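Here we start with a single chain on its own, the form predicted on its own, put down as structure tokens.
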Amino acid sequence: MSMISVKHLCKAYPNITPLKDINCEIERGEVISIIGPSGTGKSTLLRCINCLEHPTKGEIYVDGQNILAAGVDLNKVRQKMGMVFQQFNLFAHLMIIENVMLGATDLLGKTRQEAYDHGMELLESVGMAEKAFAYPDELSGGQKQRVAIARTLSMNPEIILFDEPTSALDPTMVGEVVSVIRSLKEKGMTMMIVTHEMKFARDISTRIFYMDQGLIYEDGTPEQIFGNPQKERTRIFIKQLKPYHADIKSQKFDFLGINSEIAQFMHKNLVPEHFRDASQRLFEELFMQCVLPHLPATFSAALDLGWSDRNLLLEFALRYDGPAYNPLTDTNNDELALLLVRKTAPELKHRYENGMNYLEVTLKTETK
């Protein structure tokens, strides 16, 4: 039995739905770590496991208990999640130690000795043990963020959730962060941690979940999702390119519009002219003439576009459901389409993959 399990988990607001169908199943001991753009319900994620938020519809067990049920203790659910936010939350008037001790007396019934005891190991733990009786304004936003781990510690966790613990600090500063959740990776507690931060989220995750429109939208390994990613959005993410995205459904869908919104992202972002021209006339020759023609009237199709400062190159990727077809291939096609889509994008490649034909290329600076 998994030691979390959600199923067809959703959040609504009135005007965003940043879950739309979560589905994960998380053992003990593990580290997921959870990426990808903002506003795409990492925290709202967290929030609602740990019942700070109330979900609009699904399930979460936690050993096998429907936490989400009526008459379900949600004090005693909290107490197995500790949650470690980016913004600390410690009490100003208490000492450190005060901090630390105040869960384990209040929730837990413990003596202010045995809450003090257990307190100084803890913060002696994550070195902050020298600033027991300090208080909060006397302390770093690194030392802070360890003393909120050593004080989600005293509640004696199975699982600690962490919302960008590393987001609201001096990068110098990260470093000790991390080597405290490094530690308690080794030691075996089970944790998931929304991060922005990649080569953390690489070097201590067992697991990686890329969060994107509402869902689990990859699940992978490190070196999967990092090295050898499977979904293009996920792709795009990693290599930090801009993205451009658009769905198509239709045989009578807008084409005129979807080619001014490729020119308006062009814009936007400074794309050089020659990749604007190749990316559309890639469009008009390699979808519109070769593909679409192969399509029933009613269909799942995608245009992705990323574009990368960094390398100036731009990823080029269209999708489509059915039968396998590759349009490369097919000797009926249009003899000119054929003809300019090769010249333009030399290193074009198909692949289909679970009922989905992918068309994918990388334009880089040489491409006319």
The other form holds:
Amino acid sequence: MSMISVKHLCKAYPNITPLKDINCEIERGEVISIIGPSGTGKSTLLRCINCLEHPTKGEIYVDGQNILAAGVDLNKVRQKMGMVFQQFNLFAHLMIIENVMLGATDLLGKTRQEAYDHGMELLESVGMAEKAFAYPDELSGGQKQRVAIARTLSMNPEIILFDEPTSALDPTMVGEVVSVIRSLKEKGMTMMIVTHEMKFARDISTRIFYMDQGLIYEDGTPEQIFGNPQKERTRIFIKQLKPYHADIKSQKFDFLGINSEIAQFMHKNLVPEHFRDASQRLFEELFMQCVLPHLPATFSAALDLGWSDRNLLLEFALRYDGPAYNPLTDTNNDELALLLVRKTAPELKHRYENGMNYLEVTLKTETK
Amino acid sequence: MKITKTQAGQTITYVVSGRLDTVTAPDLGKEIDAVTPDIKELVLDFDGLEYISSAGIRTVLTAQKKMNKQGVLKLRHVCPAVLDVFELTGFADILTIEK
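Having seen the form predicted on its own, please provide the structure of the form predicted together with its partner chain.
Once more the chain from above appears, this time first in line as the rest of the complex follows.
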């Protein structure tokens, strides 16, 4: 039985639906990093799992118990799940050790001595024992976050949910918090971590959820997600590309409109002109001249461009449904069009997967 | 794309600006079809032409073929992006491109 099982979870607000249909299973000992663009429901998912938000629809099972069912003792459920927040949420009027003891005395019914002893052990484990009698205001951000982790551990949770634990920290302090989380992994703690630290996510996780469009858009090992993402939006995010996307559905699509959008996209992102010309040329020669005549009246196709100003490269991807068709090897195609394609993008590759054709290439600065 | 035609004796000049692509090339193609056999010099002035596709190149090649029989074709004011395309395809060598 999975430790946590989420089925068809939906969370809708009046103007926005951050979670549309979330399904996942979390096993004991897993470390799952949740990554994705801002506003895609990563934190909302954690807050739903911890019952800080009530989902609009769906089910969440913790150790087989539906925690959204009527009559469930939420405090009992939450005791299994610790949560660490971006802003630490320490009580400013309590000393560090008192912050750590509070849950154990008030909710677990431990004596003050037991809570103190355990609290000091935990502060020791996160390197904060020396500051036990200080107040939160005397601590740096990294130190506060380590205390917040110790406080969470004081409740003996079975899983810890981290909501961007390093986002509010000065970059110099990220390391100390990361090393505490790393030591928890070594002890076998189950963790779900919403993070924007890609290197951290890659290093520490056993599994990555890439969230986008209200879904767990892609789920895989760090090697898969960072090394060989299968889906377009994941790839664009991982490679930090600025995206352009156009859907094409019929023979009468707006060719001029798409060309003009490509030009606007390039202009807005200060992309060198030869990339614009190369993209428009590939789109016209490949799609208009070679692929479109082979498609039926209506179909599903898309053009995706991704610009990386860090690496000065442009990813070009065309996809279209239907039977496998590689225009690059079809000798009936317009010779001149194919010549221009080959000269513009010698490394252009065709692949066919799950009923979808893909033509993809990365254009680099030397592209004419 | 915008095409402006001027004629001086047996010379016709088309000033072509914008984009010469799948959508617009047929318009220039019609103009070239209409060039009569008495014309000895056809000038395609690409001042303001930003982009040319295979369809545009084919139109230029059609003009070249036609003028081979009756006179000369000259390309003028070809911008670097368009010249790149002629060079990529190898047609820069067979066309008269005035610098």
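Residue numbers count along the first chain shown, from 1. Keep in mind that this is a model prediction, so the values were computed, not measured.
Asks: With respect to the change between the two forms, which of Tyr61, Ile26, Gln240, Glu121 is the hinge point between rigid parts?
Replies: Where the C-alphas swap which rigid part they fit better, we find Gln240.
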